[in-house]
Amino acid sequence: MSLTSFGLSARLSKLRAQSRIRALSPIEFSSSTQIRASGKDYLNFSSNDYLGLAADSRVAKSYIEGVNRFGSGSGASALVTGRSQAHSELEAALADHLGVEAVLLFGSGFLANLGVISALADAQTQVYSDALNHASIIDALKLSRAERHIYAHKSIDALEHQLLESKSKGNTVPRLIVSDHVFSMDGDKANVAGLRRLADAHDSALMIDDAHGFALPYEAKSSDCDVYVATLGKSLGLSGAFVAGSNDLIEFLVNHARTAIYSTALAPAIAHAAIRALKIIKERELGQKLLANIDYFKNQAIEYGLDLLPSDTAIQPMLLGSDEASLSAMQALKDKGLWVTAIRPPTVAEGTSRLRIVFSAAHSESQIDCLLAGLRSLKNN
């Protein structure tokens, strides 16, 4: 049987008609502030490299040191021969930074969420998940076969109602509350302290995915959750991810998290470089510069009358509504040398297509002024 029966051409045609086709853009050069594509340079306002460390010479030097010392790859899963001294040292550094007992590295944030949720939850588990949680959490819940309860975005009241309803039925199964901390498309933050209170009141465990908050000034408190997940690919400017928590949690995952057990371990050179990146972050200078850039943009945006979603993080979305409007705005900004990605369904809900504007500590005020001028021209047109 060929792929003809899957109707790929018809399904792709439908996406094109809806202005929802995606395509990969070959990038010749990229940093937190610059992109070169097809021979043209753009100011980059789409990267998750929040502190500019992906192009930091100090991190790059440590990466090269790691390659020279450990080689370019790990060669096996961590339980075979893939775990190096660099992995152990990074896990210890991350545990110290967060104030937790232990940490386990994963190849990506997607793999970390798949691994921890599918290990902890099964058909006898209830999982309560925010409606706007990341795709990796959604897919992990499907894989786990857990009883899923989706509560309204950031609604403590809606979540409490669901927990009380379950308790009223006499359910005594394990319960896991799962939420992003910083939501990647809206830029808003969950009430982690409120989630912790509910978890304690209803004998539930709390898992927080802090991919877009880790090592930033608005990092979630690891003490507020039982399972803390974050990536190395955003604030640290590298790749990979980790799960943090108690010794028992990490030992359990070492034995049950299939995405760690059956995956080649993170390259040790990345782990070596991540240790250096973590030391740089502790100096706090980059985090304060990021906050200053966010404040500068928001204050100017208010003066310009730009319509932004409420967010005090590096993610500052501009809601445009239709897919066509967001694509048109993205192209208009590209024509002005600005790279700002349009986000459309199914990544976001129907009717909420947007420009996802993202800031880095590496941006200058003059670069932000260029963006503001481009956004203002969209409003005037």
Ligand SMILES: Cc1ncc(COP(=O)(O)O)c(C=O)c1O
The other form holds:
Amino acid sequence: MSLTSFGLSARLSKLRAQSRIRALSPIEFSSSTQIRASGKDYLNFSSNDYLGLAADSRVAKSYIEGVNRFGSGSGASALVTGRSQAHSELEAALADHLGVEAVLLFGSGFLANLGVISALADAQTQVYSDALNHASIIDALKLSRAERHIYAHKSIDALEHQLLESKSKGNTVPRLIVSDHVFSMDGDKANVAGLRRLADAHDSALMIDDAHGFALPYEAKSSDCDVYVATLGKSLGLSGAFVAGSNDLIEFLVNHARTAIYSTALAPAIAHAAIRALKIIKERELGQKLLANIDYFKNQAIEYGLDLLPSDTAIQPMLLGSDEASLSAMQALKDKGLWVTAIRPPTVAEGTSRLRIVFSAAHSESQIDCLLAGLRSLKNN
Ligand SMILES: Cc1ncc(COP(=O)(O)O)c(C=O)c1O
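Mind sharing the form predicted together with this ligand? What's above is the form predicted alone.
Below is the entire complex, every chain and molecule, led by the chain shown above.
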């Protein structure tokens, strides 16, 4: 047996010809502001480490302390070898932070979305999903076999129309509305309060994926959500994820979320470090610095006439259209020591390739000035 019949090399050649090939770039070092690759230093404007905590010495110290106390790995699923003290303390700290009854940890945000949606929804469920939701939600919907209704991006009207249409057919099946809060490739935010109103009016539950808003000044209101999902891999600078909600929801997931039941639990050392990261975030200084950096960039970008998508979050995409234009912009910035990753289809829609510019609280104004100079030079070329 071989993989010949899968035509891998022909399919890869096609991707190359379309400028769609992806490659893993080897790096020697990375933080939220810096990347060293092939001996060259770059200013990093692509990381989701929004608060710079991935390289924070206080979080690192807790991580090492966690390894010394709990070992390097969890050894098995939490249902098999037990939930460690670090896991339960982190779940309690997250529940307290969000003001919810309970939290369940997952190995990653992708697994959390797969787990919660496939546990809640089946072929007898209707799921209403924003057209720009994250890949993990799209895949979770396929896995669940739920009846899928994809509504136009952020359109409360389109969603309401779909819900009314279903009601007019006398449908009384369980309904779930699911949306990212901050959209990962566009940086814009869903109208969570509007979604809540529709959910209430149409007997639907609301699930919000706040991967890019959790623990930041623009975090979604968990009280608007029946199911709140976020990752530990972005604002907390670690990895792993969680689902938050009612005691019933969490007990149901412990019994039905296959990606938690049949997957090795998050390393307890990560949970221990996440507790420290959450405490640092509660001091609010880093969140305020992030907002100041976003403002600083946006004010100058407007002055320079840069073509940015409308966003007031740390994700500030610059639309370039074609794959070739976004790749050559990425390379031109690289030549100037700036690491800003081009995002192409299928991650974004055809003809909307872009530079995804991302800010961290750890960036200095002079680093942002360097980025602005690089972006201006693109405009002038
Ligand atoms: C909106 C959204 N949800 C979920 C995830 C997956 O989270 P994780 O990286 O923890 O798997 C991502 C990752 O980028 C995301 O952007």
